[in-house]
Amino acid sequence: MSQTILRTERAQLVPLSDEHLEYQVELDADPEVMRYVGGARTREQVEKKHRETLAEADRVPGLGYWAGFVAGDFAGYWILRAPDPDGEESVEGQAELGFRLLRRYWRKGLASEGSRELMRHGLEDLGLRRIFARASAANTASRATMAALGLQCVREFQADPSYFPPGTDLRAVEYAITREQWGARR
């Protein structure tokens, strides 16, 4: 099963491809968008990350990255990807949820709307048993979105310093929901 096109009331989420590179350049160049994820990226950094992202999307059928469009305009991207093993527990049957939107789409409920559809896709269509999301502890907007989606804070931890500029606050949180919790909410 390859990635599928997903739809919400207002957005269409299409599998990320090379044709979306310029959108990713715009998104990742904004220091406010990238504030909690390592800072703004140069075009060269985005091109490298884009290639890695596309390769990663091929690792697990059905999982990957989606470009989101509202009324035909790029709004941001959503992620439901296979997690990297971190030595804490098996990652089989799990996926990491993420989202990043252009500032003009902030505070309109789109992060939740797209994420909810990805959660439905992962837990119902793909049969995942657990979906989690991670954020900087200081990122109150993302934390509020994750909580509104029904994910519960399950741990606090220190982020890997190699991903961030020196002096970055490395306190991070993980929120999660299981298939059973999802079913009870539905």
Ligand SMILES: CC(C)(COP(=O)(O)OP(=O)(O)OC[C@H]1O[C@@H](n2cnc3c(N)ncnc32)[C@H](O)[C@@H]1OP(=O)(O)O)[C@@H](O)C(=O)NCCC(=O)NCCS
The other form holds:
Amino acid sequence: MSQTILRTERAQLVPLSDEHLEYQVELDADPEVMRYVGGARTREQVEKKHRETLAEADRVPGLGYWAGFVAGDFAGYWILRAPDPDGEESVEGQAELGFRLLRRYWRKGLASEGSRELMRHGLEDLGLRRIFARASAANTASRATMAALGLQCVREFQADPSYFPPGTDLRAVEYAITREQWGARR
Ligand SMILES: CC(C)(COP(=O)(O)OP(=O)(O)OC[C@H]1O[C@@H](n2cnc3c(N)ncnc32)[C@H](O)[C@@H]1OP(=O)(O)O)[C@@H](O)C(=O)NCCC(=O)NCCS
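After the form predicted on its own, can we look at the form predicted in complex with this ligand?
What follows is the whole complex; the chain from before opens it.
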């Protein structure tokens, strides 16, 4: 099953494609947006990431990145991706949730609104058994969003330093929700 277009009350989530590259360049150029995720990116860095992201979506049916639009305007992107096959997570039945919005769309309930639909899609349509999300321990907005979605903090760990500029605070947290917990909340 390839990625599906998803809709919420305010947003349309469209599987990420080449036509969204310029939006990603704008989003990832903002140092405030990228504060806890490795810092602002140049166009070249975003182009490389974009190609990797699309290749990953081809590899794992149904999962990937979604560009989110509100009244036709790009607001950011939402992620429900397969875990890194080289990571310690068992890949089977799990996916990693993420979100990154343009600053003008923060604090309007949009990250959680889009994420709820992605979680429903993942756990109910795709049959996932667990969704997890990771963030810098200092990323208050991300932690508050994960908690608002019903994910629980399951561990603290040190992030891989190779993904971050020298001097980055590497303390990180993982939140998660199982299909059973999701069902109980519904
Ligand atoms: C994290 C991010 C996506 C949140 O987006 P958002 O649309 O503002 O989040 P929402 O409005 O859906 O808020 C969800 C919950 O988090 C809370 N929250 C959001 N930002 C917050 C902040 N800066 N401080 C405290 N709480 C915050 C909201 O009050 C809400 O809680 P509630 O439902 O209990 O009222 C946004 O801040 C962002 O794009 N940050 C930069 C990228 C990033 O760090 N992504 C996460 C990487 S792990």
